[in-house]
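Shown next as structure tokens: one chain only, the form predicted alone.
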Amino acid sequence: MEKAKIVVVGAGPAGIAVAVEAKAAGIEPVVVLERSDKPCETIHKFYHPGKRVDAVYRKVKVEPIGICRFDTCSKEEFLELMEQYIKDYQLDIRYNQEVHKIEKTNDCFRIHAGKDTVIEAPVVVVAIGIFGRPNRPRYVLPKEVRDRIFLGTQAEIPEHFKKVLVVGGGDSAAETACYLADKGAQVFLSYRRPKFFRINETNLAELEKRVQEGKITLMMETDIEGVEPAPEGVKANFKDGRQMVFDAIFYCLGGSTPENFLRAAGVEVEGKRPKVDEYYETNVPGLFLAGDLVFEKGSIMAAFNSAHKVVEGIKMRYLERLERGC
């Protein structure tokens, strides 16, 4: 059976963080687990060619206080940087590695991916985003108009979707409507509230800026109830009666924890968050959380932190069990 002193579960930019701070610690061998074929498949995935990638999240500075670090730029350039991290300190990343389970023998871990991996180690870290997981809406989407449904923005458009709605009230509604915008759509934003609270200054400058021009139409203060399949594409049927067909539908919700394979592990969740200490040491020890999983409102530089943080708390408590190993 294959060893390592760590096991990072998810090859984000929290997973990737966690490699890097402990291979400059000098512990080896790092394996990061990775369920897709390529890091940072949330960033590839749902973030457009060109979007922001904010080092400073919703008017909050987060200081960076371990060595992966960087500043606004585009997602290009983001995911650059993490390939450049990747190669300098030669992480071991395994990609189409989804793990389905960890489990706890003495004072180790055996973490089971893909088809037949199976690997001990002394420390596992789970550093999945919520954002791997998107929120769905409450109603049932029929399987017909699946082709027509979007959880969140993607990075390739189909050209023939002229006429979109955009559900949400968040930042990533908000750039996925002017992204949507910018490609030709008539695009429409529909909104449970009667106003945007939720919205950083950019983003809501370039949304008001775009509504004037005349390439977003706000829906305020609608709710949906259900859609369903319609000869020229989707319908959806708001609440107040009204009943309007559009090429397709994008769903900007947020994310949610990942809780069935956390409690699985024996993590103890409250409310809808796991438990951890200063260091996101769960209530299992050996067994730490990075990045979204550990803040309310996360950022990509408090991912980076919370990186830092949880190799500062390895180090602290469990060099004597790294060093004599599973």
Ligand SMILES: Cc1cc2nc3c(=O)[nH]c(=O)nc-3n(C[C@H](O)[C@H](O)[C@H](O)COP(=O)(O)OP(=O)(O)OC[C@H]3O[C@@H](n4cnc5c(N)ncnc54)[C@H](O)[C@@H]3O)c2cc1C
Given for the second form:
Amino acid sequence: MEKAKIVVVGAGPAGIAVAVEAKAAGIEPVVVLERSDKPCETIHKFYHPGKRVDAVYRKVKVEPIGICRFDTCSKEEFLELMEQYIKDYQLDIRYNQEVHKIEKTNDCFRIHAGKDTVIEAPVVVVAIGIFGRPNRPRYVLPKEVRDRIFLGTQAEIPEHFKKVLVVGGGDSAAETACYLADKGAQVFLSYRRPKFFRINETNLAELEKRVQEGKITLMMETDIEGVEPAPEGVKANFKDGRQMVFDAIFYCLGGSTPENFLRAAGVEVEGKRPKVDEYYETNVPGLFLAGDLVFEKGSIMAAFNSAHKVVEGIKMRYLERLERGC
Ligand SMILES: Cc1cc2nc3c(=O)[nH]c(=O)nc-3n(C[C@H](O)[C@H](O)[C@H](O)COP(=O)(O)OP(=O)(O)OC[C@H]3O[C@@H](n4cnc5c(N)ncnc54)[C@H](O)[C@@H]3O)c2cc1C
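So that was the form predicted alone. Now I'd like the form predicted together with the named molecule, please.
So here's everything in the complex, that chain up top.
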């Protein structure tokens, strides 16, 4: 059976940064298992082309403490930066390897991925993020309109959607609305509250500009009760009695912790959040978490920093254990 010192699950910003920090600390071999065919699947899939990647996200400034860092740039530039880290540190990332089981055997972990990959390691870091499970609205989304409903922004948006509804009140809702408006769609943005309070100033200014230009219509204090198929579209039934038909609806409601995955690995989850200590080690000795999984309000810089802390913790607690191997 293949053996490694550390197995990292997920090659997003957090997973890549863990591998970078571990390599820089002289720990080898470190194997990263990624379920998609490329690094940073969340960014590829949910960031629209040309999206500005904010170093200060959701108004929270995070000072970098580790090796990985970035300045505000475009999606494409950010992905290039990550490719550069992978090249510079010669990271061993295995693609198309979705991890489906993490077993503890005596003093080691056995990580099962893809069809028949099994790797043993004394330490495992789970960095799978929260966007494998984008949040859904509470009501049922009928299957007849599935091709008109999007959970989260999508990088690829069909050109023929001319009248669209975006639901949400955060940065990704604002960015999605602006992106769709710039592609020529007539955009409606529905938000439950009377005012936006989570959107950063740049996105708010961009949003307001398009509202002034008549490209985006704000629907503040509106809430949807349900959606249903309509001829040539999807009908949104609002709680105030209004009914409107759209070509497509984009829900930008964030993501949530993959509780089942964590629980199956033995990790204690309190409420919706996994229990971790100051180095993001869980109640399972040797099993660490990094990135969005450990934050209430995650961001790329926070993910990078969590990776630095995790590797500090590994060095402090498990160096001897790593030397012995499995
Ligand atoms: C639309 C949108 C806009 C955003 N804009 C910004 C911004 O401007 N600035 C900013 O700082 N943050 C932004 N964020 C947040 C940022 O993307 C996240 O905080 C960051 O990606 C978290 O990194 P992560 O590595 O923890 O998780 P992710 O980036 O989600 O990476 C997780 C990786 O794990 C892989 N994976 C999942 N399950 C498995 C499995 N079972 N086995 C193997 N691999 C698996 C996934 O394919 C993925 O590659 C935005 C998020 C969204 C959705």
